[in-house]
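Only one chain is shown below, in structure tokens, and it's the form predicted alone.
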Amino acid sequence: MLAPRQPEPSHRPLIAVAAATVATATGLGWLLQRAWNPKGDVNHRAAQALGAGAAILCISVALDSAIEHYRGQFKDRAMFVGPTMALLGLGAATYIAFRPEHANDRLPKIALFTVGATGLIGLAFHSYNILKRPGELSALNLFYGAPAGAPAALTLAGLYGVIAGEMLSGRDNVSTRLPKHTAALIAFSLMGTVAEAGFLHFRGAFQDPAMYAPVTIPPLAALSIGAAALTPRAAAFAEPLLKATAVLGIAGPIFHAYGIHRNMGGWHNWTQMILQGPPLPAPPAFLGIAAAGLGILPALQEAGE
């Protein structure tokens, strides 16, 4: 006898999810306005676009730490450590990207500087997770090891945090050396995250075209806005380069969604699927980094007259 049909999965997860991401992209997007047309002059908006790129950085470092630690059922109390500091961190970037002629008090700095060493330890744990595997430096264990992006997501929007309130600070080399500095930094950020993103694409074996977006369009605005800092020139092909990174932070976690949605069960078994569908936080660190590149643009440009 044949076994009944099985009724096709319910789309209303997908849209409801769809719906939430939309909603927190429009947020995301009332602060990314405020970060790229704040009033002031240039360091004002560089200190406020850092502070908004570090805050969306510490949002997706706090819910996908949270979900992987979940996931190994937090066996080390240590793995606390992570998404706690990420909300911290979360909390003090964000009142840099609201009150950015605050961002150079000392309580600011010193949380965000915590924050940020706190991101470099993690590293060094996942690290060696990673390394006392059987195997150690295999590729089985870097895919299914403690992920890297995490713990150096938190280090960078540390970093972000720190250099908004130097953008403030009346030093020399604000108006000189700082902002260039800062897009080399944001360029080595950019390619990190297109290196993390590659490597899980691979392991997903870029099942779909979209797939391959993350590691074509960062790396062009890496390169554009690294050409900006020796040239001025290369901002006008920065900015929408930036721009377009900026926009696969936010579409990321739709997609993701949706690769949750085709996987066994789908939306319907969402509390595997959260554990071992494509992660849902990861793509808005596209979003943070490119918020803090076009945020610096203006004063690079300056620094370059």
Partner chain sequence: MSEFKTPFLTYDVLDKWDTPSWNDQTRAAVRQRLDDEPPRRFLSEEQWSLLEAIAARLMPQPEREEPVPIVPWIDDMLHRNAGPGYRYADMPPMREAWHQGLDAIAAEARNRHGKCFEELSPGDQDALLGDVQHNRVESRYWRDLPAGGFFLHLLLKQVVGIYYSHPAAWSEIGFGGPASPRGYARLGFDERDPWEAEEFDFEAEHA
The other form holds:
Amino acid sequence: MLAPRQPEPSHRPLIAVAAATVATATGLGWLLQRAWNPKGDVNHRAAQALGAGAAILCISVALDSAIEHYRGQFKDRAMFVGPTMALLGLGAATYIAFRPEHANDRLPKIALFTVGATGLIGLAFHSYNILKRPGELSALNLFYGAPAGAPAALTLAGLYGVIAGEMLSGRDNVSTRLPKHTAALIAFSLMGTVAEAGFLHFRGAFQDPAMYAPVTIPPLAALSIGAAALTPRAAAFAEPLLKATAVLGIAGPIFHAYGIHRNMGGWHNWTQMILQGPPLPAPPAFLGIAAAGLGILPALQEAGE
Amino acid sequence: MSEFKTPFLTYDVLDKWDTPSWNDQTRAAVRQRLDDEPPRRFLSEEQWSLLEAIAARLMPQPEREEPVPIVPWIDDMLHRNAGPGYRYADMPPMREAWHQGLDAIAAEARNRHGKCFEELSPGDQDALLGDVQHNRVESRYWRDLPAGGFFLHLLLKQVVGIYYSHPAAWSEIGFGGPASPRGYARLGFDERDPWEAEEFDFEAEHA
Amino acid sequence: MLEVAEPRAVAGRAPDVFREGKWVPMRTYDDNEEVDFAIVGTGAGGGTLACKLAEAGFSVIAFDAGPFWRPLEDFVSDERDQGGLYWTDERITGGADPIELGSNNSGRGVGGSTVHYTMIALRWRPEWFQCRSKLGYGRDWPISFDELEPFYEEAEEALKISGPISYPWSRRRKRYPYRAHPVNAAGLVLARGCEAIGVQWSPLPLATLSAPRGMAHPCVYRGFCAYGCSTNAKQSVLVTFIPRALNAGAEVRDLAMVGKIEMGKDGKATGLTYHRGGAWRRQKAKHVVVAGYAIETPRLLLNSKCDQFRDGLANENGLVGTHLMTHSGPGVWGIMDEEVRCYKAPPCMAVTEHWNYDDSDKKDFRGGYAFMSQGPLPVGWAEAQAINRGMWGMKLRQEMTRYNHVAGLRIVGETEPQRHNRVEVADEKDQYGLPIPRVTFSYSENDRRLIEHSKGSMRAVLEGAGAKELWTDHDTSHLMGGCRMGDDPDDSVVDRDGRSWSIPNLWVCDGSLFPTSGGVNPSLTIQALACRMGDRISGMAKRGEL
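Based on the form predicted alone presented above, generate the structure block for the form predicted together with the partner chain.
So here's everything in the complex, that chain up top.
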């Protein structure tokens, strides 16, 4: 049986996408290095990274839920809650990222706890939304109904923030299991996000080979940081894989922008394709989780020693 | 019923002319429909004026100063002999059927009222057209042409089809209209893209 | 108006369907060059077979009476403008239940009716291939589901069908190449209604992309699918098999009306006569394949009569043109409280095949039907109300303002093959001077019982979904039969490979092969048959049986 031949679109835009990714990732990496507080112990560094990760997750959720709930015409007042809580989480997490010494303060902790709890309620709402559609728990409704992953990301952001506080609670984390548990949580976060990206890329029939990237690199990163929770030596493998995952989180929106360009009318038709094309704000979730993971590695290694 | 009410009070599909919902080729096709009204080339002057009167009853547009033109496009279709690709075995060829059918309606009017169809009251016109639709006609005027078949499959189908291919008709029924390259993102119950018609509820307004 | 006056596929190039104003190279043959296959028609049958044969290394010319469309430029978002997509040459339709032709079932142009079909890609119920021996009605096909299954799969892959993960009916199958589309509100009405009365439903497998494919864009849900697709999401033959055929060295001759198959003294076809660029020409060919669909295929065979074959070609038993079938298509319509806006997305997105697979004695008829959600556009909808409800005047105008709340269902209903339902040629001539076809069709008693039964089912589903003010209309869709295939030369026109019993180098490859009509849309089965024929012919050539 002969493979169907169809003319392929020019690869030049894809080369531009790759170049833009490298440039953006380098720029962001350099900025983060500069902004990073080099002082402080491993706990501070972990708290800061967890805060930054939570903030990035919140940006992703805020934009994604704002766009998706706009598609849903904010039919239910409750649809304002998602983006609002994501903004609250963004504020609190950013505060922690810049002032990690305040991570254990009461206010940011309460804020992030609330954000996390809202994520769970959102998850319940979204599940209900899926189950009430004709066909109930079917692939079709999972493809096109309210996504379970989005509110879950809010819960993760909340958890990261709360853990950041715990890191600075004054206990000797090196002797507790907190870094290990956090590493396991990061692994779980990555796998959840991989599941969501994989499912949605499956909906897109993996029509572009680049769509396999988020289901190959992040699972390896999840595996390695999961292993690092058990034996800290694995952290050596986790670092480059988490960095690669972070680059994916930066590359994602650029690839998705190219995806919108591939749709009918391209960016000229953005009013439709921002909703129907690949979601621009979703991939940075990988960046957020990877950033948190990278931050916890030193504490993990120290605990191992 | 003589008054017309549309629940799409604020919608005009032509407002989308310059948006991604319309592309150049669609603009060209619709522009031709709006601007290039074809001249009379097939029907006689009498048949043309009779058909104008009939079309005004089949698709009345009392609220419009300039009604959506219908007869010029029927004449154009007949001039080009652009049929639908079939004719029923009991019908003569399309062009003959139109001549025969219009002349028969004119004859029915003269026979019943002693006047031409255009001079009848709207009520009498409707009654006569209803009789044609239900084959209550004088067979000597119609000969081999089935009156009801002519009325439904040629006359009414054409009038209605031409009316509902006009943007004014799309607007009054809340149809999205041309949609390329931009189609629609929201597909579910009670879901509307910002570039679709908003429906107003009369009863709720009055209450 | 969509009109193309001059052939486009000339001088060694053909339109590039994926790029505006661009061309692709095309191999061209001289009229006197005896090609391996001359194929009449480029639709689901002819276009698919042209690709298969060209890829197998045969020299192929495919003729189409209509133009070679450029989807990105020719296909306008307008119902009236797109009238040029249809076969509008004069035909006479009669019988007790005359079939509406033209836009209803007859395409004209490269890609044939697949250019304006609603993309429904369903397989046949496996038992239908042996419906006489397994279900006790109709007649058996000369091939089985098992023989055709790999070719269903091939066609589905070639069209990147977007379908559900699991389809509730038929046998277990390989996963569809692309995922199902979101179901629009019109489809959700069917879903809701089916769930209310406890009947299974499914999103429809559709030949329109749910993700990009090469240069083709995914569907944007513009809703003008019964006309040309300006997005190239619709996987018509025009944008799938034809580009492959050209790539493999086939020539496509557009605006080329074939008037006659030429016969040699040895009783074999020698080529054909066609009208192109204002003149009649002759093309030599070793084999002729007729793929003009269920009316033009018998018409060409009948119009090709000569001294040796006085009743037309392949017509020794008088069966050419007989046993013509359509699908009955009563529809039930109602008004929903919610806005449905059925103009959005493909017109048919959800289906129930319950009554195709239900063999219980609750059915008072033989055969089956499926029904789909519907999405008429304003002109079609207004005409349907005018003709079926006799509505006009202000009443119709006012009724039309409820268009956005309309929901409807329509069946694809099996009809029985009957000898007196047929295509003949009339004395009247068309613009080429060729006798025009006369089509006669009447439902059988069983067909009528099926129609009545389906109306009850559709009413129950619509009421279950909450629709009010229900009313019923009648329509038909698709054409099948006219040159049926079989294992008995006395009882069929062609054999199981589409090869004429009496003229060994004359073949038929389209919907006219169908011995029975089934209760689903025929295009995928036509394409599977064409894929199978392509493989069979290659095999025969290797064995020296051609």
